[in-house]
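Take a look at this single chain in C-alpha cells; it is the form predicted on its own.
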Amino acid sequence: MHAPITPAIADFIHRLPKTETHLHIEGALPYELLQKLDPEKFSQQPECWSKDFKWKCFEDFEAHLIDHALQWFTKPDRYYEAAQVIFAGHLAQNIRYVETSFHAGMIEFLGIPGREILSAIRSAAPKGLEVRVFMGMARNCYSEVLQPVLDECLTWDGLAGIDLHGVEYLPLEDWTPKLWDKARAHGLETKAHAGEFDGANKVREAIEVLGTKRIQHGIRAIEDDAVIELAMEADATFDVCPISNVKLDVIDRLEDHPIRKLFDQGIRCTLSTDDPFSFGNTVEDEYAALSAGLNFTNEELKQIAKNGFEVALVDEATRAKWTAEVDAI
C-alpha cells in the first residue's frame, strides 16, 4: 500500500499523544476473543488484514462484520470483555481519548438492552483513557422495536451522543433531523456518516439538514468546492479513516486519498481506524500511512493529533494539557 516508515518516524508516531474519534465497537472486535471462542475455526489470520486486500462491495464487508459480531456480542458482558481488550490496545499506542459507537441494531437483533451495552462499554474504560460512547443507528432503523429506544436514549446517563450509520444511498427519513435536534437540546454530541460511498451532497445534508459538525469520513466533500466552503464555515470536523477508505475501494490508492487536500485547505481532520476487525489496522498504522503515503510531515501529524483533542468532549484544562504534550514531542 505504501513504503514502510523509518524507525525514527515510527517512534515519533508511537510517542505522540493521540485520539481515536471514529470507531465502531462491533467492528473493533478483537480477533483473539473469537480464537478463544473457537480456536479451530479462527486459527488463521483473516485474509482482509493483508495490506493489498480490497472488499468487493460494502455489502460484503458489512455481512462479514455482522456475521462475526453476532457470534461474540451476545450479552453485555461480552461488550465489556471486548472493550477491555480494545481499550488496552489504545493505551499501548499512547491514545488518550476515544469516541466509540455501538450499533442500535444489536438491541433489535439480540434483545440486549441498550443501557446495559452502554454501561458495559463505559465500565471497561481503564485509567489513563477517556472514553465517550455514542449510539449509532441506520437511516431506516426507526422500527416498531427501536423507535421507543431511540427516543428514550437521549436521557441515558453516560451517553455522549448519537451517530448516523450505514449505507448513504438510503434517503434521510423525517424522524432523523428531529432526533438530532432533540439530542443537541439534551446536550449530546451529534455525528453522521457522510461523504464516503455517496458524494459531497451527503456532507451538505449532514451539515444543513442534520445540523451536525462531526462528519464521519466526509472525504468526498472534495468533489464540490462549495461543500468544502460550507464545511469550513460550519467549523466541521471530518473523522477520517484512510485505510478503511482504501480497503473498501472508496479510494483506489492511498496516495490519492483526499485527506491530503482537505488538510491543506484547512478542514479539521482527525484520524481513526473505523472497523479494525475488517481492515487489520491500528491508529498508529493510520499515522504511518499519512507519513509514508501522503507525505505528511511530523509537524502535520502533530496537528492531526491536536485536531482530535480540539473536538474531544473534555474540560478545557484536560484539552490544554494534552495539546501541550503534543507540542512537547
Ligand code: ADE
The other form holds:
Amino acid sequence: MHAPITPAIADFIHRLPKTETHLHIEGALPYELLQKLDPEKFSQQPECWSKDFKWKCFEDFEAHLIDHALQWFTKPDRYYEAAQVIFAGHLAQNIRYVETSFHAGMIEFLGIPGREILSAIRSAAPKGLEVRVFMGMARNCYSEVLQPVLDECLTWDGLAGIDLHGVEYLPLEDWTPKLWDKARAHGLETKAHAGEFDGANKVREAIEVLGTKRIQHGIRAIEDDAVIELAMEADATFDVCPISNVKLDVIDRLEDHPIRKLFDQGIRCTLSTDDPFSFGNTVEDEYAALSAGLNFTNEELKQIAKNGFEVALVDEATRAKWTAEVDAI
Ligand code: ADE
Ligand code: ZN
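Given the form predicted on its own above, produce the structure of the same protein in the form predicted together with the named molecule.
Next comes the full complex, this chain leading.
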C-alpha cells in the first residue's frame, strides 16, 4: 500500500481550486441525513467506507445505493435538503464547479416530475459554487413512463445535459443516439458512462455512435491503442473516479489505475468521486490517491484541476479567472 501524503501536500490539495464533474446526486446522499431519519438503524459507519472494502459486483453496489436512496429521496424537498449538504461539502474543499446527475429512474420509482427534481437541486446551489445538473438514464430505460419524459426533458429550464449510466454491458438501443443528437441540437451537453465495466469498444461506441466527448470513467480505453487515438482526435474528456474503480473492482489496486497512462498519453482527465455514499470518498481523497498511489506531482494535480475548468459549462471570463487561480497556487 502506498504511503500517506505529507501535510504539505494535503494543504496544497485543499487550497487548489477544483471541480467535480462526475457525481450522482443519489449516490452522494449524505449519511448524516439517514442518521437523522433513524439514528439507531444508521448508528454505524457503513462498511463500504472502509479502505479495503470491495463491492462484489455492480448489481450489488447499485441495489445498495438505490435501497438507501429511496429511504431519503421521497420528494423534491429531499433533493433540495441533500443537495444543500452536498454542495456545502464542495465549498469546504475549495471546489468551484460541480456537474451532478439525477437518475431518471427516480421519476418512475417516485412519481415525481423530473422538472421538480432539477429545480430542487439547482436552487440548493450556494454562492461561490457553479452547479450544472444533468439527467442520467439507464441503457434500457425507455419505458412507457419514461418515454414521454425523455421526449420533453431537453426543453426543461436549466437542464445542462444528459448522461447514460447503469449497467454498461446492455446494448445501445435505437432511441439513444437520436436523443443524444437532439440534446446537442438543443445546446445541451451529452455524456455517457463507458469503459468502466465493459471494454474499450464501449468508449468507441460513445464517441462514434452517441457523438459524446464527455466519457464517464472511460478508463478501459487503455486496452485498445486505436480507441485512445480516437479519443485524442475527438478531444474527449474522461471524468475519472479512481477510488470508485478500485472499490467496484474494475481495477485491482490503485497503483495499477490507468489514469497515470491516460494522463501521460495526453487524454484530458478530470477527477471526481462518482458515489461518495457508496465509497466514503471526497474529491480531496481522490487527489491524495493520485499523489500517493500514482506519483502525480503537484504540477500534474494542477493540470487535472485545470482540465475540469477547461470543460466547465461557463463563460470564458469565469474559466480564465479559475484557471489563473490554479496557476497562482
Ligand atoms: N450509477 C451510479 N454510479 C455508477 C457507476 N459507477 N457506473 C455506472 N452507473 C452508475
Ligand atoms: Zn458514475
